[in-house]
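In the block that follows, a single chain appears as structure tokens, in the form predicted on its own.
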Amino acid sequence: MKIAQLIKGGSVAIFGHLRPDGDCVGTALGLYNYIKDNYPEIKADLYLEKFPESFNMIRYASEAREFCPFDKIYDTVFVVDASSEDRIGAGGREALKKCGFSCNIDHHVSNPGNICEVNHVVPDGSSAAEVLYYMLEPDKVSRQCAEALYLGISHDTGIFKYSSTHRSTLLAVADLIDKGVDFTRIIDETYYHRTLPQTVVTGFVLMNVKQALDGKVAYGYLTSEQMKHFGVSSLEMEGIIDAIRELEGNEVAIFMYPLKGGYKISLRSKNKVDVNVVASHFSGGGHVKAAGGQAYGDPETIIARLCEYIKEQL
């Protein structure tokens, strides 16, 4: 299935998921760059909620708008990296109801495949950006489009260390590098660089990490008061879950922070536990080894509930 077959009419809108991460932003910007490069007659708009400042190194990132006006009607709506309708951000759910045609491009195993008219979901894909790459015509991928796709693939594979990295992933990355992508700069500036508040709050979480289930679970969380104290927002929580995951001896890592009156849950697994199954009990989902959800109440009580489902698999 190629993108050329999926563009219907003269207007296109692109949406990602709530709280967009590197893969979401990279995929959305990859598609946006591709359309702008190859279909100048198409009026394309990009809608993404606020994302990390470092992602602005990708061309056209500054053109993303945080919310779609309710009166806008598009011929085609693309939804990328979103596994369910309630995960679509920036007003995309309303835009879907009014558009002429819609397509979901995703890679989450939890995706039901019924969000849009066409649902191109590849559960074995390393990232939505990789899925999108194989929907494009390689000779029409510009360097700027390639940079966006590289951002997405590198972030969702943990810089190619996660088990979701396949031969197809590395072949796609090789093609992107051949386009002239400055991969070192993209990785350094968007993955490893941290602000001082991010560094301090990550250290705080790691200093207060706790264990459960005989050390098989390592977890940490922040309260609203702590986030205010450190002067950080949800945008600066990126990477903390991976730091917890790196602790020796744990099978599952958990990180939580306050969001919309509850707690945003991030889960990572190393080998035995399917965290997508665990997240499904907390209004969430994702992948076998990386998933997320949402819960309300006391954080230690939420952790105890999470551990119950994790213990079933251990």
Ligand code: 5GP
Second form
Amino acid sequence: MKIAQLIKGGSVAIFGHLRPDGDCVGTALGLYNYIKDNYPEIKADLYLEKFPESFNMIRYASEAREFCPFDKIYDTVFVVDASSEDRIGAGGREALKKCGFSCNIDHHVSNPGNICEVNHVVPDGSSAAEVLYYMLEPDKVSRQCAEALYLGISHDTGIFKYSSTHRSTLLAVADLIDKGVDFTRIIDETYYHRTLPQTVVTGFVLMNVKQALDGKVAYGYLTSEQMKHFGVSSLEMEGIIDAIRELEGNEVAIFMYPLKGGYKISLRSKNKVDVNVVASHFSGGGHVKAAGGQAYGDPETIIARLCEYIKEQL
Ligand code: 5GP
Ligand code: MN
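Starting from the form predicted on its own shown above, please give the structure in the form predicted in complex with guanosine-5'-monophosphate (5GP).
Below is the entire complex, every chain and molecule, led by the chain shown above.
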């Protein structure tokens, strides 16, 4: 399926998921750059919720608006990296209801495949950015579009190390490098970089890391008071789960931080546990080895509930 066949009419809106990550922003900006580069006659708008400051190195990132006005009607709506209707951010759910045509580009196993009119979902794709890359004409991909896609693929593969990294992933990345992408800069400045408060708070979480189920689970969390104390926002939580995951012996790593009166849960699995299944009991989903959800109540009680579902699979 090629993008050219999916642009119907003269106006296009692009949406991602709530709390956009590198893959979401990279895919949305990749598509936005591609349309602006190759279809100047199309009026394209990009809607993304607030994302990490560092992603602004990608061209046109500053053109993203945080919310789509309710009275806007688009000929075509693209929804990228979002696996369910309730995950669509920036007013995209409303825009979907009114648009002429819609297309979902995604890679989550938990995606039911019915969010849009056309649902291009590749469950074993490394990233939505890789899925999008193979929908584009390689000759029409500019360096700036390639940079956006590189951001997406590199982030969602944990810099090309997760088991979702396939031959097709690396071939796509080879093509992107050929376009002149400054990959060292993208990785250094968007993935491995941390502000001072982020560095300190990561250290704090690691100092307080705990284990459950005989060390098969490693977990950590932050309370609202602690987030306030360290001066960090929910946009600065990326990377902490990976630091917890590095503790030897764990099969599942858990990190939680406050969200809307409850906790946002991040889950990572090494081998035995399908965390998408675990997350499905906590209003969430994702992938077999990386998933998320939310829960309310005391953090240790939430952890105990999570451990019950994890134990069933160990
Ligand atoms: P993270 O832990 O980095 O936030 O998310 C890991 C994976 O799980 C991502 O692919 C993300 O899309 C998915 N995910 C995270 N939170 C949720 C959620 O609340 N609902 C669903 N369906 N997926 C989630
Ligand atoms: Mn993704």
